[in-house]
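Next comes just one chain, in structure tokens: the form predicted on its own.
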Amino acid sequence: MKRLLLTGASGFLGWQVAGHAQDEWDVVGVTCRHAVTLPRGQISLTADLTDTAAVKHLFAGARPDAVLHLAALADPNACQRDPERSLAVNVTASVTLAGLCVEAGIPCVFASTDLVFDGRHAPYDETALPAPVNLYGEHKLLAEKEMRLRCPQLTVCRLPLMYGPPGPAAQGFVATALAAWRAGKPVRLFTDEFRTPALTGDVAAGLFLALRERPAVLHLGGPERLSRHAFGLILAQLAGVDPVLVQPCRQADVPMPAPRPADVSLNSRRAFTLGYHPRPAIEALRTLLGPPF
């Protein structure tokens, strides 16, 4: 079997690509703090990836047959309010991956986002042109640009939205509105914020997709351009909640830190060619609430 060194294995998505791993991989989880056993039964090893030597002597032990990397500082505003931090994750951390694969001669697929375009012009295919409006977006198109210039073979799969079920260090959408909605208490929700949102699972057999296929740059949206507040409502409706629960807002409505495109929407035809299928909102969500929805 090959040895597939998975970073950021226990989040939201890594816990889903952990468990979609084929039998040709041998998954070598990694997480920032604590070591989880992963969905297969396979442990995790921790690591600080922005201690460089630390990093080094972990890759120098795995040795990998190819770098699938999803760790991140992935909330907007929490990238707003430390710069600094948000560059050693998701640049200066990602860099020295994209080095020491090429050093070992191996594959490298990077996690990057839907939200390095502005919003202005969806929706984005691979040749769009990157123009974010939030440090997130600036510091993950900084990542892809210096990755590439240090491994001219990496693959940048740009994602969505993303739902499904909750993993160990992260609820997801989800779980979080529904316990919500038991409560009784309301959800806003915007309606003038427009994404393709997929489910984990699905994004997670596209990432292995473009780990065989090993495009430049792979859009890994879903198959529907959705406002968060429609997501909301088709949610709500399978799972039985009265939709007054599901609050309409606007990004205006809400002052956050990081400033918010109004429509990301993906164009992931090219992946959609290769192979890769999302399933609609209410086909997925079916899937992921199980019986009676």
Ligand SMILES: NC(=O)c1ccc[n+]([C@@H]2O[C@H](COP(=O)([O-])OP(=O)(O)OC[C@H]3O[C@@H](n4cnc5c(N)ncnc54)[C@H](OP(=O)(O)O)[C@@H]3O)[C@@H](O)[C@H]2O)c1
Contents of the next structure:
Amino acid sequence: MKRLLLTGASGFLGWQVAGHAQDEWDVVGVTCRHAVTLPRGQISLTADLTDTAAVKHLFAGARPDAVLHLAALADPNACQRDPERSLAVNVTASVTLAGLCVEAGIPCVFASTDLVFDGRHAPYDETALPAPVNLYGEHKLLAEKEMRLRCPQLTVCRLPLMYGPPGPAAQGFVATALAAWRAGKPVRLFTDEFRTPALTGDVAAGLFLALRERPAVLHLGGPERLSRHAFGLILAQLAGVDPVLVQPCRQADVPMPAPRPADVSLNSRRAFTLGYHPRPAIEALRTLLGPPF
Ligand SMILES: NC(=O)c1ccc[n+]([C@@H]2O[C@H](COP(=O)([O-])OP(=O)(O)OC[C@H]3O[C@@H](n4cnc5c(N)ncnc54)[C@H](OP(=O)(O)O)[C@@H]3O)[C@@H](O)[C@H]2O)c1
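Form predicted in complex with the named molecule structure, per the form predicted on its own context:
What follows is the entire complex, opening with the chain shown before.
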């Protein structure tokens, strides 16, 4: 079996990627603050990827056949508040990993984001011009560019807003909203922010597809454009929650450190053609929720 170095294995997406790893891959997961036990006896190592010496040591020990780099400071507001940390985690560590992949002659797949786009020209395909409106998007775009300079064979996967089961260290929107609703609390959701949401498990399958096909850039959005409010209504309906608890609001009603683009829907036709089949929200959420709430 080939060995896959999976960074961000304790994260909301990484945990699902480890769970969906296909038989051809022997996963070595990397975590930082949250040591986790990965499924099926996969190895889990702890390292701070901003420590270059530690990354080199990790790489030399793991001797991977490919790298799937998901680790990030993935909260736009946290990036806006702490630009230095965002630069260190999202850019510098990513470039170090890309350089090590080139030296080892192995593929590198990088998880980027729909937030590299400005939100005014959706839907965005792989040829669209990125123009981020917040620091997280800026740093992910800088990582895309600097990593490619180091590693011309890099595969960049731009990911959409994701939902899915909670991981060991990350709850995600579905669990958080269900907990609030169970407590009788309303959840406020934007009517004027649009994305192409996808289930983490479906995106995980897309990442393995990217690892196989290795295009330069691949968008792994979901199949439909939804506002956060529309998504919340689908979830509430499936969970048998009173829609009154899904409260509409606008981006301008909720001031946040990071500016938010209006519509970063992805056009993922290239991935669909390659065999990426993310499910529509109603279908994916039905599977996720299981028997009626
Ligand atoms: N979630 C989304 O909707 C979304 C949308 C578009 C793109 N993405 C991208 O998808 C990827 C995964 O996102 P996610 O939501 O799964 O993120 P997440 O839940 O916040 O997880 C982040 C992961 O990165 C690791 N990490 C952070 N700093 C690190 C460091 N200095 N050294 C080593 N590991 C470090 C964390 O490890 P510890 O927890 O162990 O510290 C954790 O495993 C990211 O690249 C993100 O930019 C996510």
